[in-house]
Structure formats: C-alpha cells, structure tokens
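Shown next as structure tokens: one chain only, the form predicted on its own.
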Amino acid sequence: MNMTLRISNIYKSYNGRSVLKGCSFSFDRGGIYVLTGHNGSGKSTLLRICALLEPPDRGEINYLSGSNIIKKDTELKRRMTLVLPKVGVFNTTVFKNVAYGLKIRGIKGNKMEERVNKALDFVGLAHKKDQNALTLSSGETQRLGIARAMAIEPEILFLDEPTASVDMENTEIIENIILNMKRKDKSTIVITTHDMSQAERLGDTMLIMSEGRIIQG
C-alpha cells in the first residue's frame, strides 16, 4: 500500500449533537477494513470525513506516504473515492454512467472505454452497457455504483452500507465483488455496515464502533 491514512482524535457535531467523539485509527495496511455498530454510532459520519468530504470539527485527518503528509487538494481526492448507499445515476446510458469519472479525468478514449468495459464486466453488469441506468434494479444500480469507483482505479476506496436495501441475490453478488476486488488490486476497502456477520465474511480488520468512538479494532 502506497498510501495510508491516519485519523487523529476526530470530533463531529450536527445542530449541537455530538456525532464523533475522539475517532483514532490507522489505516495502514491493503486489504478490507470493516466498520461496523448500531445506527447512529457515527459510522456514516466518520467515513465522508475519511474521504475529504466533509472536516471534522476538531482533530486531524492525515493521508500519508511513507512518513510524509500529502497535500489535501483535488489531486488527492481523485486517488480515492465513496460509494454511498443510494447511488446518483445519470439519465443515460450505463456505460456514460461509469464514463463520467473518468472524463473529469481527462482520460478518454480507447483507454477510458477499455476501463469502463472492464469494471462493467467486473461487477457482472456488461450486458447492460447500453441500457439506461435509470432502468436498473437498487441492487444493480449499487453495482453499478461500484463499477464507476473502480473504473478510475482509486487507491482507497470506502463504501458505505453498500449492501443497504439490497436483495440477496445482489447483496451475494456485490460482498463476491468486494472480496474479488481485494484479490485482483490489492488496495484498501473501507466499508461500513451494521450486519455483523457480513462484517465477518468481508472484514480483514474489524472496527467497532459505538458513540461516536472505534472503541475495538
């Protein structure tokens, strides 16, 4: 792993309720961290934090290579990416769909069609390039999400409640996606979910969380 991440002492309030309270870890190895707790333990919170999209209200959040701290700028949120439950789509195409983070890029072309080909069939979703991907199912549609983040390739990437309002079939399908996924990049995986037995068939790293804290990991 190239790139690793430390949260120091994190806090976070909404509307003067205290949502983190002193969240500490590191992330310094690949493979697939799990956080996991009841609803309303901060889990959601702490990781858009995690992924620069919002700050904390105190504490430090340090991405790191080797021992040097990386400049927050737009070059380093583009090495990483969030997959939120309800994935946004696009009225066009499924294909346009996985396309368009790496049009922001700039990569375009055959290498762009061949990254986007290639995550489609990754998540088993390539027979419906050309469909419209308001037309997909919740759970294909969270596939589809899925393949969008892996086409740009990020060095980190977090998925929250990937699995939520999700069939079996699908939620079989994407935690099989996931578990490829370390397999064939060998990057890092941070999920959130509140099953816990999904956290144990998916999770190299078990973090729980409780309060506002990781008070086990």
Second form
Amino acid sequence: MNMTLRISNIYKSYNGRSVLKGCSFSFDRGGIYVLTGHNGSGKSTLLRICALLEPPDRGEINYLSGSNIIKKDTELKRRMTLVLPKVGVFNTTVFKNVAYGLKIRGIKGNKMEERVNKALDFVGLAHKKDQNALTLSSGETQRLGIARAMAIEPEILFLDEPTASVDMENTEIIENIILNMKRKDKSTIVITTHDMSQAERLGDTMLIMSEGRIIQG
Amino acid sequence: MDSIIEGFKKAFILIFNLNTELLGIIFLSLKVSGSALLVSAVIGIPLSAILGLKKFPAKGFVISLMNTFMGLPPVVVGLFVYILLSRSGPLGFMGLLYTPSAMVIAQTILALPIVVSLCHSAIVGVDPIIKQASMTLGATPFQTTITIIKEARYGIMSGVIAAFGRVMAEVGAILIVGGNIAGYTRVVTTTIALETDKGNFELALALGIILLTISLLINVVLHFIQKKGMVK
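Could you present the same protein in the form predicted together with its partner chain, rather than the form predicted on its own shown above?
So here's everything in the complex, that chain up top.
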C-alpha cells in the first residue's frame, strides 16, 4: 500500500447539530474497509471529509507516505476519488463520462482510450459506450460511477452507499465488481453501507459507527 | 391592396435577382449584429458563470440589474451611446459616431444583459451534483467551472441565439448612432424604416421578408438546440 490515511479526533457539525463527535482511525492495512451503521450515524460525512471534499470543524486528517505527511493539494486529491450515492452524470456519452477524470489529468490518446475501455469492460458497460449516459438505468449509472473512478486508478477509492438505490440484480453485480477490484488492484477501498450482511460480504475490516463515533473498528 | 401585392411581387424580384444593394444591406446587418453578439458572448458567458458559481457582495443586485436591462428600450441605449460618442462626449475623440463600430457598441449593450441573464439561468440550473462529481474526480476549481458551463451549453446557446434575434430586429439604437448612411451604416431595419417613410414599399417589403426569414431560421435553430439538449 503506497498511501495511508490517518484521521484523529474528527468533529463536524451542520447548523449546530453535531454529526461527527471525535472519530479516529488509521486506514493502513489495505483491502476493503466497510463503514457501517444506521442512517444518520455520520458515515457519509466522514467519507466526504476523508475524501477532502469538506474540512472537519476540528481534528486532523492526514495522508501519509511512509511516515511523511502528504500536502493536501490537487495532486493528493487526484490520488483518490469518491463515488457518491447519486452519481453526477455528465450530459454526454458513457465513454466521455469515464474519460473525464483522465482528460483533466492530461491523459489523452491511446492511453486514455485503453483505460476507459478497460474500465467499461470491467463494469459491463462496454456495449453502451456511445450511448448518452443520462439514458442509463440507476444500476448502470452506479456502475458508470465506479468505472469513472476505476479509470483514474486511485490509490484510495471511497464508495458511499454504492448499492443504496439499485435493485437486487445490480447490487450483486456491483458487489462482484468491488470484490474483483480488490483482487485485481492494489487500491484501498472504503465503503459505507447500512446493510450489515453486505458489510460482512465485502469487508476485510469493519468499522461500526453510531451517533457520530466509530464504536468498533 | 393592389399596391401591397405589387410590392410583394417587386420584392421577390429583388430577392431572386440578388440585388447588390439588398445584399450589401443584409451583409452589413449580419456583420454588425454578429460582431455585437460575439462581444456579448465573450463578456457575457464568463460573467454569467461568475454570477452563477461565485459568492460575492451585491451579487443579487447585479443579477436583478441584468434582468431589468433585458428590457432596455433601444432608443434609450442609442441616446446614451450617442452622448458618449458625440464630439463633445467623453469618448468623442475616438470618432466612432455614425460608424458601424458605434452600431456594434449599441447592440452589444442591448445583447449583453440577455446573454448574461439567460446564460446565468442555464448555469444555475445545472444539478449541483455535477460540481461534486467533477471535484471528486480531481478537477481544479477552474476545470469544474468549465465542466458546469459545458453542462449548461444548450441553455447558453439558447441565450446567445435569443440575443441575436433581439439585436437583428432592433432599429432605434442603430438609427441614432449609425445615422443610416447609405452603403455605410444602413442596415435591414433602418432601411425598412426609411423606405416605408419614402413610400418605396418594394425594398422595404423585400427586406421585411428577409428579416422574417432570418428570424424563422433563428427560431428553428433554437428549437433544434433545445430538443438536442433534452435526453429521453
């Protein structure tokens, strides 16, 4: 594992309501971490803070290379990605959606095409690459979100409730994609889910959250 | 009634014979309005993105001002530009009054609020999840802004085309600042006004038909763009 994540004493409130009340953990073992707990326990907020989408009110979040703290800049943000429960789909083809993360990194031409096609193959959307992404079903859209993340080959991949809005069939497909990613890639995967059985199926390390705290990890 | 029918007949003859005077007037109209539109788009699209995506004091006031200016009376704009460019005005030294450049300035002032207001609506209409998706994939704030503008492209194009329709049909401002000089600042709308005054309906009708055709084309293009933007 190249990069590790350490969070210490993270607090976060929205409009005076405490969502996170001192979360600490080290994501340093690789594999799949599953963050589980009831709705409103703070899982998604913690994930957004870990993905550097928003800062905590208090506490420290550090990405480390060995024992060195990595500067929180665009370069660091490009070494990770977060797939949101509602995937923001761009009004263009499936292919261009997946190519987006590569284009903004300056990766073009054959290399870009190769990585996009590989990611689309992996999630089973290769046959829909020329279709407008807005026409995909909710399960396919979620798979598109994962393909988009996979194409950029992140060192840490955050998946926020990846199967919350999809049917049983797509849930199984997505779970298999995640397990295949673990086997194939070296990236660390952090998933939130409120489904305990899914947490057990996917997780190497399980973290249970309750009322803004990690109570078991 | 006979004179109107006769007028239409002569108008069609002028159009189908590709009358050089007629072509010159149409070309100048497209050149002036096209230039005004280009300037408005270059200024207006980034401005609408700033208004839609950034937070700053008096933002609401600027948006209200732009919405109000969408209905600016062309003669008032003409008067304002005339005062600015007249020999005794603050920009009189530039010698732009009664030139196509003065007409472009007046039409830009008319088109800019339309471009800004409609493009702003298109940009704020983009789902906020797009911004988050872009950020999670590692985009810089500038790349995220460009992504949002691209997502709003159909609305932006509609805004730009609507502004083009407005300036092409405008007569008051360009008549005041252009002076309606034959072969130099005489455009479609000012010619229609002049020829109607003179009772020379053939040329006025021919230009009217052309103006309506341009307007129809603009609306067809607008409809096509809006349809393309809607994904079933």
